[in-house]
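Just one chain is shown here, as structure tokens, and it is the form predicted alone.
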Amino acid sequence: MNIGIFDSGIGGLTLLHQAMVLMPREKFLFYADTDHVPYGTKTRDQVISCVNEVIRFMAEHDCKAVVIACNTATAVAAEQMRSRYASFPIIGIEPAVKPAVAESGGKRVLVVATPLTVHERKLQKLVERVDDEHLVDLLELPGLVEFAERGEFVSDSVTTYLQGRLMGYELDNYRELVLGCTHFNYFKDTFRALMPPQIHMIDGSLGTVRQLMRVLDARQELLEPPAETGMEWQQIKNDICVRYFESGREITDAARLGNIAQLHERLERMRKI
């Protein structure tokens, strides 16, 4: 059986990559809903409709679990989908606000995400629940999704965009940067260059994959998990079983698959920052 992982675009590869490292014996089905990217600027009803179509596809392709590798889709649609598709677990990702606040040492926490995630009540309730000292600030970065989907990860335009969005924030007062969109992980090197050295970057991918492993283990459906730290990418990358889809169309073209392999190589470098 497969583990289904999906996002509106290539951002979900971040979570797939982490899952492949920790669970290299599993079979994965990755679905990028490129016909409807980005989710973060759509209405709630539009996102719910898109997510329903994707999970229906997963249900028809022998998935034992589905991971929503999109903070926006999780915030808007996860609960409805769990009620609608009860035969398999649906695990959602969410911004890693709780661990960031816990590790902040009383300094400020900056959460960057898409506009819909920032304004969705789910994130606001999460912040209210864990941010007793009112340390958290939320910042929308819609342009980064567009840069990522174009494959533009390191450029003067990316740097200028982030500098403009961060203008006005006294970054020396911050300790944690929460990457609240899976697309944003591709830009860790640029974030690192712009941030003071004391700022620690954190995202929800690793925690989500560990939750997936716990759920599958409880259902006795987890295949021989490796050590918690995972395995070396260069040792496993050619042996992992993954099928890639774009809005229901399987990607079989060698050039396209080669591009995906290059994205995984970048994600491996970003994973170590």
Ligand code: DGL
Given for the second form:
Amino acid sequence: MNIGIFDSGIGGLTLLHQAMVLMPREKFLFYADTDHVPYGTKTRDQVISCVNEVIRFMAEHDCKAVVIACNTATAVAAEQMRSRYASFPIIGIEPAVKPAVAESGGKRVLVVATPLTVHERKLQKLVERVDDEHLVDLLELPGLVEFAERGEFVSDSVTTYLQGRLMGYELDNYRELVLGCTHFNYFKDTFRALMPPQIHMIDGSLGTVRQLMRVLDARQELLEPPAETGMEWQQIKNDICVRYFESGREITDAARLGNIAQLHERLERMRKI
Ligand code: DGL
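Output block for the form predicted in complex with this ligand, input the form predicted alone:
And the full complex, kicking off with our chain again.
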């Protein structure tokens, strides 16, 4: 059976990439809802309807679990989807606010995400629950999703955009930067260059994949990773089985698959920053 992973666009490859590294024997379906990207500037109802379409697709494609690799879709739709599709687990990613606050040593924490995630009650409740000392600030960065979908990861425009959005934050007072949108991982090198060195970047993809593994293990549906640990990406990418879809249409074109392979290479570099 498959593990279905989806996002509005290429952001979800961040989570797929992490899952491929930790679960190299599994079979994955990756679905980018490119007809409807971006989610982060839509209404709740629009996003719920898009997510419902995707999960129905996953249900029809032999999935033993579905991962919502989109902080925005998780915030808006995960609970509803869990009650609607009870036959397989639905795991969602959320901004890694809790570990960031725990590791901040009393310094400030900046959470960057889409406008919808920032305004959703789910994130606000999470912050209220873990931020006793009022250390957390939330910042919307909708422009990064557009840059990412255009394949523009490093450019003067990206740097200028981020400098403009970060202006007004006294970054020396911060210790943690939470990447609360899966598209933002593509920009870790630019964030790194703009941030003072003491700022540590964190995102929810590793925690979400570990949660997926725990859930599958509890259901006795986890394929054991190979005995040899620490497999290299170069080996994993050749052996693993992944099918890619764009809003329900399978990607078979060699040029498009080559483009996805390049995105994985970039994510492999970003994973090590
Ligand atoms: N990648 C998504 C997230 O993690 C959403 C991006 C968008 O479509 O706005 O929030």
